[in-house]
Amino acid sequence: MADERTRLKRFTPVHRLWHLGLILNFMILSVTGIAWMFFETPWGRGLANLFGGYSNTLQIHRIAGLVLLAGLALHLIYLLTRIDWKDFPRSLLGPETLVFQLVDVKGFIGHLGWVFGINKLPRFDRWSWWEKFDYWAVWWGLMIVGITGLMLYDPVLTSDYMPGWMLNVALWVHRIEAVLAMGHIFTIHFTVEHWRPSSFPFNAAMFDGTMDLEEAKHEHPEWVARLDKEGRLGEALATPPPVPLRILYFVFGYSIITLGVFLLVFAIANAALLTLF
Amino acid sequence: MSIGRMIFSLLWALLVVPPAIGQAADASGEMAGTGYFRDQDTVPGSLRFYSQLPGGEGKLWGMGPGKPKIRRSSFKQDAHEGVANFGPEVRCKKCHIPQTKDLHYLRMGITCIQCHRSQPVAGVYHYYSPLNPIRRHAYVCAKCHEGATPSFASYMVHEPNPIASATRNSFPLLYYAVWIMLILAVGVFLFFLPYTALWWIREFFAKLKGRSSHGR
């Protein structure tokens, strides 16, 4: 059996669950949001009709938004339980956390140099700079769309606490941040995680929770070396997931990727038909 | 007719009618209101209905739509009085194209006349206009938005183009917020799209050369 343990544990079941919940919510919000945004176009109307028309689409968008914000609140509580308070705030640093540190600046510069062929690929530890960026991007993105989304949830109630014209501002900020988030996920995130030659066609690490040990030795050599040095490499190894699960991850992942690319392509194709300015 | 009643009628004719006579009030019930409905028409005890713009003229709140330049026609009973080529058969869209590019018109299919009311269209600052800010929220907004307050009614239905330079003066917060968000979004794409493309190419050629998958 020892020979089969070729995978390195990377994400806990809780991590994977967060990501899965985020995917489902994000896609519901994307489809309903785009359907709403493009409602004047036949394509947008068609999308909205899948959800039962304009009002229902909006209602689903609102509910999914609340669920996502509830998820964010739960995630915050989860984070608070994960922090080692005895050693706080020093425990926030180190290679196991997602907090940006000096090493990430070095990692970024080193990676940039590697892209241009100037130096070798930096030896990343458990989290590379772009993985940390992806994590925190969700935070700031959700803060912006979340706050503006809550403002737009009940405009009459909101205007009790601030001038009604703040809704003009909130709607535009909500839109732009949503376009930024979708554009980033459907192009950059998909490319970096799945379409790079080293990950193509599909990187199931976030679904399966493990990554190939040989791959980890290239992508995260410092992590593997550290685990080995600390004598924890053995316990961190896992067997590959069973074939049916691998098929499930692939089919699910590519359904989401296809949906994302579909939204992106048709949104760009229909952008000229939008009449809001 | 009693003497008291005659005196009352005389006083009414002298003091009350003249200010309104030039404005030819619509006789329909809703138009004949005093405008000071807030003290009478809302549910007692629900304090929020009485609040005007919350926050007053603070720093942030001062960045809202400024005091608009109000045209003289906005005070007229017939806003189109004296407009050349205007007639009841002319479609609003013929002249008011920018006013058709907003969510109310495009998404909800609300027609001009549903808010601006029947012909002749009154200027929004006309004393009896349903769109006069003093009663706009109750007479217009609340038709769909239950519980609309004066604060709510300060939402700009015909909002300006947020990135146009004129908006910096007319609605500074919208202008700056949208520009900051656009710079953030465009900045992220300008950086990450070429970066990701170069990254992909680098890995591709590293793989072609048969070295390890990460080009080392």
Given for the second form:
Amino acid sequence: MADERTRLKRFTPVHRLWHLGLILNFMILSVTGIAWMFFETPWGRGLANLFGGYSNTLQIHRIAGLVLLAGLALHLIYLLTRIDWKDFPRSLLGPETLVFQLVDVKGFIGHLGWVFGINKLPRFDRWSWWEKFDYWAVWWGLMIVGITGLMLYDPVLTSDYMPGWMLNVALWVHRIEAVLAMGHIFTIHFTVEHWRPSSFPFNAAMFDGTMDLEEAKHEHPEWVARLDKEGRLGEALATPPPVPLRILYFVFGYSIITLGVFLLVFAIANAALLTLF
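Compare with the form predicted together with the partner chain: the form predicted alone:
What comes next is one chain alone, with no partners or other molecules.
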């Protein structure tokens, strides 16, 4: 029945809000950044024209970058409020945190063994090692593009404190890290989250905040078992979202996926084109 609680609550409204903001901001930065990088090509100029030309595209990219850094600062403040300082640093450990621990190293090795058919699939708790990797990848990526982006935001001011050649280094580091981030999101992240057999064709967990209980038992059996042992499994269950919402999540999600794949394919094609001339 539609009202049966067959979903397990996984992400809070705050988690989902952060993720939504990150999606929108990242895609704005991706489109404007690609337009800026490939402005010498007709395709790049076409993208830039959507934002009113080269100057407007660059300005929107800069503003979006500042918004992203502000979001990172707010997220850091949020994390500081979530730490149990009375039990610090032990409160940073345990199955509910995203801090890398020895169990994640064992999970990675075990998962690698499972891929090659050496052992059974490891039993993950609430967070698997690759989910933690995805989370922290955003941090180090933002540190790199953030610092270099700030250097490029006002090159004249930067030149007052650094030699001019540092701006060239900052530009290339900024571009390389941005390309790596887009490549990871548009290939690995999309594939792992949406196109693996258990999630295909679309994983809406970060949109509706829940995941199928049977899927959770397969992918996070230790988490389900722990909730059951602690007597919290019942209160953690939820009903599926209404059909209109599921359709909305799917349409929005695949609009983002389609845009990402479009940028990736045409960026590779135009990069190849530029090498010929």
